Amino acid sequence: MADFETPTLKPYPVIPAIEIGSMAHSQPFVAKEDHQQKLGFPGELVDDWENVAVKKLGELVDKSRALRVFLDSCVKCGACTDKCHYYLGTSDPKNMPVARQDLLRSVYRRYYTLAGKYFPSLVGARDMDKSVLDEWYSYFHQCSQCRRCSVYCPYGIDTAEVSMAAREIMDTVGVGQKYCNEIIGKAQTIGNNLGLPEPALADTLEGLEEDIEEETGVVVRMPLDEEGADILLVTPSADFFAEPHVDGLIGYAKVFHQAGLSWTLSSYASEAANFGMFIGSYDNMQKLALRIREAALELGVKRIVFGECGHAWRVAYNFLNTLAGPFDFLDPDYPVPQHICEVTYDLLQRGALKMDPSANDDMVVTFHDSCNIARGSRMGDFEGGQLVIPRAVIKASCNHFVDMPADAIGEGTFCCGGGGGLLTDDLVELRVKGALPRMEALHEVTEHHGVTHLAAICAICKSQFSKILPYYGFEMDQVVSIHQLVSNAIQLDGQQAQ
């Protein structure tokens, strides 16, 4: 049983009264020496770590003009104070974005501003010491880097960039987070976050092929390491084994099959997710991105398509060409990269897929806009495509769709509560409380519109909801993949009657 109290769902959003220090105890497990060293970081707190941290902070603000502007420009207007799902769910004032930023800003001011050097107490400047480091480790792991606060900030200050910087500094002095750093190490050495070797991956895909044939009577292949395929599919490794993720993978395969598209997965780059972004390490982001480039070259593909994963798509959309480009060896008629929803949407627009939305008539579906897609990337060739395209695919796949309240979707969407490298049981209290705003929006459409299922486009969101929904009185299997809905509705040539 949980040793904390699940927040009560309310009929309308309530800004909580502050409870100072209510989440000060919340910290993820610290990375072991091996986890750190694999990523090029020291294995334990280094000697003279205070000066090392201050020096690294200086390097980061010198390298990133944006980070320096974010640290210099806050006027404490309060526009962000009630925008963070973790503050709304925990009541801890240090989970207000402005207060969380100030944990780093106070050190920046002490060492890198004139006023902070000579009049520190007047400008809220603090020396870098162990108490500051402990606060950083706690509260910068209570930020999912969802960027909702930046939408409402009149100066556009991006707390995600501040959190990423703080985490990189902590890694640099030898205090990293176990969950993220262990995963990055697996992806860099084996090719995916789960540490699945090629034989296990091949066996899993073979089993899924058998499942599809048994269900439909149609042979739908899930190719692995096939040279000369047109498309390299790079998808989150959760798609290979977990519900509802695997149902989405089945949906991708059915779409490619029915459209006659040649495709393959790669055992070398079998992971779309890139946790390097969560820890602010561009070096580690690049190592993972380069695996995708190398796989594309080795297999001789013409296109790279990403599966359903929010931060994977943000890294791909924003950074893939910079970190691993140029991709001038791919077909210039297609953008690099593409999202699977873009592929399916295009096929639907061209009438290349036959759908029977009544196959999902047992569901009334709503949709969770994942943060890194809604606020950190785009889809298609028109503004807002990342909001329109997933909904269009859902509506083509089911007859009963209802959006959640307007202030809880789109650019203002609430985080699932488990993003940003926080999807670990070390932080289950934070994850449950941080999910409160999304659960309230889901509860509203459940009560007033009979919604039965929550569709999501992100592996982390789906895993988070599967864990968190029961805390709020929902069922864990109410979360579905978008391409799970596609899989149910798509009509394959030669498919046996159900």
Second form
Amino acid sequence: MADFETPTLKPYPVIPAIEIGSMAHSQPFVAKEDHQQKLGFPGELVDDWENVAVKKLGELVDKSRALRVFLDSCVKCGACTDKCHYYLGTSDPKNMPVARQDLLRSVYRRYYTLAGKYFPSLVGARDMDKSVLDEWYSYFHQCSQCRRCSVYCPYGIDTAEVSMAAREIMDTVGVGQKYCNEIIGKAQTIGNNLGLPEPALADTLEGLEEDIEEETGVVVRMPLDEEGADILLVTPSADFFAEPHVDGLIGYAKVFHQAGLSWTLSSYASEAANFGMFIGSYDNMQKLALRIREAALELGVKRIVFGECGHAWRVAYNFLNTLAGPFDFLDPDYPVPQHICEVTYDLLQRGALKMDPSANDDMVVTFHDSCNIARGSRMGDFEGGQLVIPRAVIKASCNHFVDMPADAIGEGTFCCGGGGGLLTDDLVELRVKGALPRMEALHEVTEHHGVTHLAAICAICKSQFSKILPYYGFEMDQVVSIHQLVSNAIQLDGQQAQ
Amino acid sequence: MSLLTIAFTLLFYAATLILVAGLAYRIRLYARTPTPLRIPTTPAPTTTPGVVRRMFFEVTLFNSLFKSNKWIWLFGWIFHAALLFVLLRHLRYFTDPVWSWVELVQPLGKYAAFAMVAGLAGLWARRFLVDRVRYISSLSDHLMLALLIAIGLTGLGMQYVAATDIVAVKAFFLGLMYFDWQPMPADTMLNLHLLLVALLMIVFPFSKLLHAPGVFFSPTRNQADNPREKRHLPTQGASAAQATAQAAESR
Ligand code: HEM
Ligand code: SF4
Ligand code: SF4
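Since the structure above is the form predicted on its own, I would like to see how the form predicted together with its partner chain looks, so please show that one next.
Let's see the whole complex now, leading with the same chain.
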């Protein structure tokens, strides 16, 4: 990749002065023709694309109250300008949330508002042309749709909604992003983002069963496509093969085993992640969601549980019921769906799991709240449970836990820098720079509280951290899964003394 | 009737019509646009009364803005609170006899005008002094502040510099309301003040001032966080959220 400098970690966060155009060169690879066509989008820039784009924008505004209200209501107060990790890490003013929205708003105003039609320069309205499209492609792929800006905007304007709309318009005129669209295609045909077919999955799971037995002396099963199981576990496919994700999967299996719960994975719906959200495509998101419904019906399960993932949980928690419901064929005693952390938390509350937190005594752990969990969904039956429950599970699993500074966690958590469909090597510079605020917060607790490990609850966060921690002088294996901690601490019946 | 009177009479009828019809059209549009998915910014209230509470504090105290930026919050909140008092105080030109509670807030309104101009000045200063805010400001953002400040200053001018014939002004506006037209006093400061107010009324439904109705319709703020308990249908959002907005508005 192009050379760039990793930002230096400052002892306290600084809002940088703007540097116009500093990230204008950042663009991900464009989707190839067949990736586009698989998703029902044109393979290349269509004729008369300017009008097609403007028309699509009008349709989207008519279909989404959020978009309409957000495009109309911004007063340019500036409250969001210092809230985006990409602005903080790159200093490019177009990475300020309001400026990012304005890339789209300028076109909306030109074609759909009186002021923009007759006084374009007064309100900053612009014609849809190639330079606008280029800017869109660049800067709407510098938004991880993390919603941090939405927390701080007086009207809750969510730039994520705006960038989803912009990406959908770009897909509609034939300019899609390779990373997202290729992955969605795989998930829709093979069943998961990595493109792992059933035999490969079965093989992997068998290997993991052997590993667990070797380590603990206990036979812990990892069932696949087992009809009549009570629980369908849907987890991000990274859990099947990458560190530290796999250790999390082992953790889920141990929890189910010890609690005596019958469960299964599905090879048909072997992916929790739903990249349809990233490109703002309701239809593609729904197709992926329906696979989960079909698998649940096919296998005759009673509950659906999701593994550790961020945006997957947002789609599952908020959208699944709308996209693929109603789920009246499942056990009404359990929410649909449940997060694995909710399951483990409930079991811990009931004293159904024996934990030995000293198994993790070699670590001082801090926790990275994933954006889509902290600001986009919930766990448990109380407001804010998504912030409490993962911490409770961590604290039950280890003796040394320290939170990062308050403005970098909870609802104000900083994105890992790789969310929203940006977790690709062609965007490494953006990912490294966007991680700056999180790295500064981590640095702070490392220096002052001796933190050694960063627990994450999302497949994207885990992959992103493994990649970028070394740029900032940390080790890649300092990131751990929450259920990896659980896996270390949980005491299985009949387990060999270690 | 003087030309001046005819011009102002027509202007205020037109401005009122544009303001009311324009806002009604916009609000109807917001209410009828569907909300395909559930997107509250969490942690969010899980019940409708909780949402009403959230919205109430959002609108009266600018809660999110307070979390976000203390300077903008301070200037912005002072400006809006002062604006509210100024508007209430103006009710005395439209009611006869003047409602007793308007009499009560009336003395406060007098000083609120200073606070309003001060708040606006603070907000405008940020548009020059903070490089990020300078970058996002377009001409219309500056003009809007200039317009409001000019309205405030001409109002203060009549109060403290060149007193105007308040009785005649009141007769003019009551005349408008009861279709019994009365002369508009020829007073430069007053005429300028009223001209600018009419301009504000006319641009309101076409400008960022739509944030006032918009805030009640923002799905990230007005949706309850209960997607597992209650299935959200993509077509169903409209009426429910409208009810919430109205509930919050009527508080
Ligand atoms: C429900 C009623 C309203 C609410 C909740 C509300 C809220 C807000 C908030 C939170 C801001 C951002 C902070 C700031 O810059 O002050 C703002 C800005 C603004 N509001 Fe309102 N507002 C309301 C009604 C109005 C009305 C009736 C006016 C009209 C004259 C108005 C004029 C403005 C202007 C001009 C700005 C931009 C200030 C700037 O340029 O920095 N607002 N409003
Ligand atoms: S905080 Fe909201 S209203 Fe203010 S500039 Fe940002 S998006 Fe616009
Ligand atoms: S959603 Fe996140 S990445 Fe996108 S503009 Fe807002 S803060 Fe930045």
